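Take a look at this one chain, the form predicted on its own, written out in C-alpha cells.
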Amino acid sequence: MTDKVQTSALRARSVGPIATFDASSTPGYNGDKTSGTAELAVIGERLASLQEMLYAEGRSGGTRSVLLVLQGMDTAGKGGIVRHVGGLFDPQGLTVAGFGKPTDEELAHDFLWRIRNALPRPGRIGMFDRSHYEDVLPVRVHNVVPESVWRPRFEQINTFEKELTESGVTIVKCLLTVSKDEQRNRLAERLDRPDKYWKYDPNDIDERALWDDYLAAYQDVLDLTDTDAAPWHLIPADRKWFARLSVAQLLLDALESLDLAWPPATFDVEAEKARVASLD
C-alpha cells in the first residue's frame, strides 16, 4: 500500500460478502484521516484539471462521461460524497441527480426511463444518489413488486449498463456500508441537532428493522451486476473522510482511464494571433 488508496482492495469481487465486511476498516490505504484530508486536497486539483479537460471534448463533439452511481443504507453518507466529492468540480461541467420513490409519471414508463433522462450529457460527470438500482432494492425488501418482476431487472441493468459504456459512458459504482452501531450513532447525532432535524425521518427506524433483507438484497446486487464494464466497488463509510477519499480516487482513475487531451484549435492559431495583435 500507498499513500494513495488501492482501489482494488475496494472492488466487490474481492472483498467477500457484505454482511462480513468492516465498515470501519480502511482496505487499500495505509494512512491517517489527517494524510488523507492532505491526500484528497492533492487529487482535487487533479479532478478539477481533468474534468476541464473532458468538458472540453465535449464542447468539442466528444461524446464521452462519467457517471458516478452512489448506493448505501440510510445515513451511509450519500448525500456527503455528493457535497464533498462533487464540491472538487466546477458545477457547470457536474450535473446531480437524485432517485427517491417514483412520480405517477415515472411509473407510467419502464423503470430506466427517468434513468436515462438524467443521465450526464457528453463531457459532462454526473452523480446518483440513489439510482436505477432502487428498483431491485427496497421494492425487493418491502414486497412492491413480486420477484418474478424485479429479478428480471438484473439483467436487464447489466444490458442498460453495457450500452451506456459502449457509448461512451465510463460507470463508477459505489456501495457506501455503514455498521449498525455507526447508523444508529448518525440517527441519535440528527435527533441532538437541530440543524440536522431536516436529516431525520422516522421511517428509518423502521427500514433499520430490515437490515438482513436488505443486506441480502445487496448481496444479489454485487453478485449480479458487478462486471467489468460496469464494476461495483465496497466503500466502508464508517469512517467519513475515508468513504470521500476512495470515491475521489475511484473518479480520478476513471478520468485518467480516458486518456484525455485538450481538443485541437479549429482556426488558424497564427493568424488569429495576428488579427489579436492587431486591435485597438
Given for the second form:
Number of protein chains: 2
Amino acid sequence: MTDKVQTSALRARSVGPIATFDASSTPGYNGDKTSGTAELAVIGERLASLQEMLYAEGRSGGTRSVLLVLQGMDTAGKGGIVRHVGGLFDPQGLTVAGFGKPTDEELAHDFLWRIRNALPRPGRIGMFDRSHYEDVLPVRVHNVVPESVWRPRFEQINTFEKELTESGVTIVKCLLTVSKDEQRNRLAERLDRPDKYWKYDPNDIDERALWDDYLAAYQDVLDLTDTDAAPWHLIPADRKWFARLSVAQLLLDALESLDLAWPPATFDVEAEKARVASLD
Amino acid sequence: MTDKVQTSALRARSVGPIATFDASSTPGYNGDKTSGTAELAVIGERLASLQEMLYAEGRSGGTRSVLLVLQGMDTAGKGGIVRHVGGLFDPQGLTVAGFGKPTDEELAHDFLWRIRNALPRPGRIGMFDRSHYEDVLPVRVHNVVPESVWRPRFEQINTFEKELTESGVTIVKCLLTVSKDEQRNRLAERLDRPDKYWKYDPNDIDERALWDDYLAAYQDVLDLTDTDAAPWHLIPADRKWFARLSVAQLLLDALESLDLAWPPATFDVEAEKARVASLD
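Same protein, the form predicted in complex with another copy of the chain this time rather than the form predicted on its own?
Now the complete complex, all chains and molecules, led by this one.
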C-alpha cells in the first residue's frame, strides 16, 4: 500500500522563495524511493487509461487537451521526465516538443508563434521540454532583448495561457529545481561516461555562473505568471524518482479533473451488431 | 532463452500473393505467445538503447533517422503497434503521425506534401499510421482520382523513397494483414464494449465489402513498390503479439544496420573535468 503525493504541497505559492527551496525534499509525500517507484507504476496504469478516454473524446469532436510545461536549470531532469513519465502514455496521443535556441524563422515571428505551432491537438497530451518561458529566462538573463521587450511578456504569457485554458487546454506547469551540489555531480557524471558526452555542453558551466540571476528570473516567473488558470508547481528534482512521481501525479490530477467518460455511440448499436452478425 | 524472429521470412517478395497469405501464421518464428512476449521485452531494452544512440547522433550533427510505415486493413492493429512498439521508445525521440482523409489544405498540395511535413527529424524514429500509400489504396479503390493520376504514383513513391533513403532515412515498410474472420471478431468486439464504441465506424463494414478490391490494390503496392531501398514486409496480424514482435524485430534490424556509436566528445574532456572540479 502506497501513499500518493499531495500535490497541493508542490504549489509554488505555498512553498516560499525559490532561493531557499530544498531541491532534495519530498514535500507532500511520506514514502521513499521504493514506495515511490511502485506508486509511479500504479499511476501509470491510470494515466494510460484516462489518456485513452481523452483521445477518444478528441476523436469524437471534443476539444480538450492537457499540456505539461517543463522548465528548470540544466541537468534538472526535464528530458528524464519526458522519457519516464511520457513513456507511460500511448505515443499516439502524446505530443512532445522541445524549445531550444530559436531558429531564424522563429525569431522572425512573435515569441509565442513556435509555441502555438506545437500545441497538442484535441484529445492529446502535450509535453513541452522548455517553453515560452525561455523568453523571460535565458533571454532575460543574457539581455538578448531589452527589458522593455521581455517585461511585457509576463502579461502576454498570462493572456496566452488564459486563452488556452478557455479553449480547453489544461495547463500543468512544473519548474524542476536542482541544487548546485547535485548539478555539479550530474555534470561530472556526464564527463565520466563516454555514453554521456553528447549531453555535456561546456556552456552549461557558464550558465551555472549565472545561477543567482536565473533564480531571480525564476522568482519573477513564479510571482508574475502563477495564475489560477495555470498555476506553477515547484518540483524538487535532486531525487529523480520523486520528480517523476510528482509530475505523474500532477498529470493524473489534471486528467481526473476533466471528468472524462467514454463517448457514446454515434450509430445504432443494435443495427450495427446485426450488420456484423450477417457478415460472411 | 528465446528465439528471435527471422525477419527474412516476412519479406513480401518471399511469401507469395497476399490473397493466399495466412494472417494467423508466425513465419520465421518458432516460439509461442509466452516466449514472444518475453522476447519483446528483451528487444525493447535494446531498441531503447539504440534509439538513444541515434538521438545522440542526431544531436551531434548526424542526419540519419528511421521511419516505420504501417499499412493494413481496418482492425489490423496499426494503432496497437504504435502503442505497444512505439511505447518501447523514449517519446522525446519518437515522431508519430497518422494520415486520415486529407484536409482541404492537404488536397491543395501534391499527395506527398503532408508526408514530407511529417518526416522524422535527424536522430528520430518516425512511425506512420497509414501513409502515402493511402493514395494508391482507398483513393484507388474508391476512384477518388482516375487511374491516369494514381497509376504514376507507384513510380513517384519509389522515387520519393529512394530520395529519403539517400538522405539518411532507413525505411521499414510493414503491411499488417488480418483475416476476414478475425476482422469480423474485432468489429463485433467494438460493438460489445462501450469503451470501444469510439473505435467503431459503420463505414468499416462498407470497406469490408471491397475486400477483394483492396487485396488487388495491396498486391500492386507489393509488386510495384517493393524496392531494395525500401522493401515491404508482410506481417500476419491475427495474433497481435506476433505482429508486435515482428515489427519490433524489424526496427531492431534497422537500428542495428546503422552501426551506431556514441558521438565522441566535441570538447577537451580533461579540461572540462578540471572546470567541473573547481566549481563551488
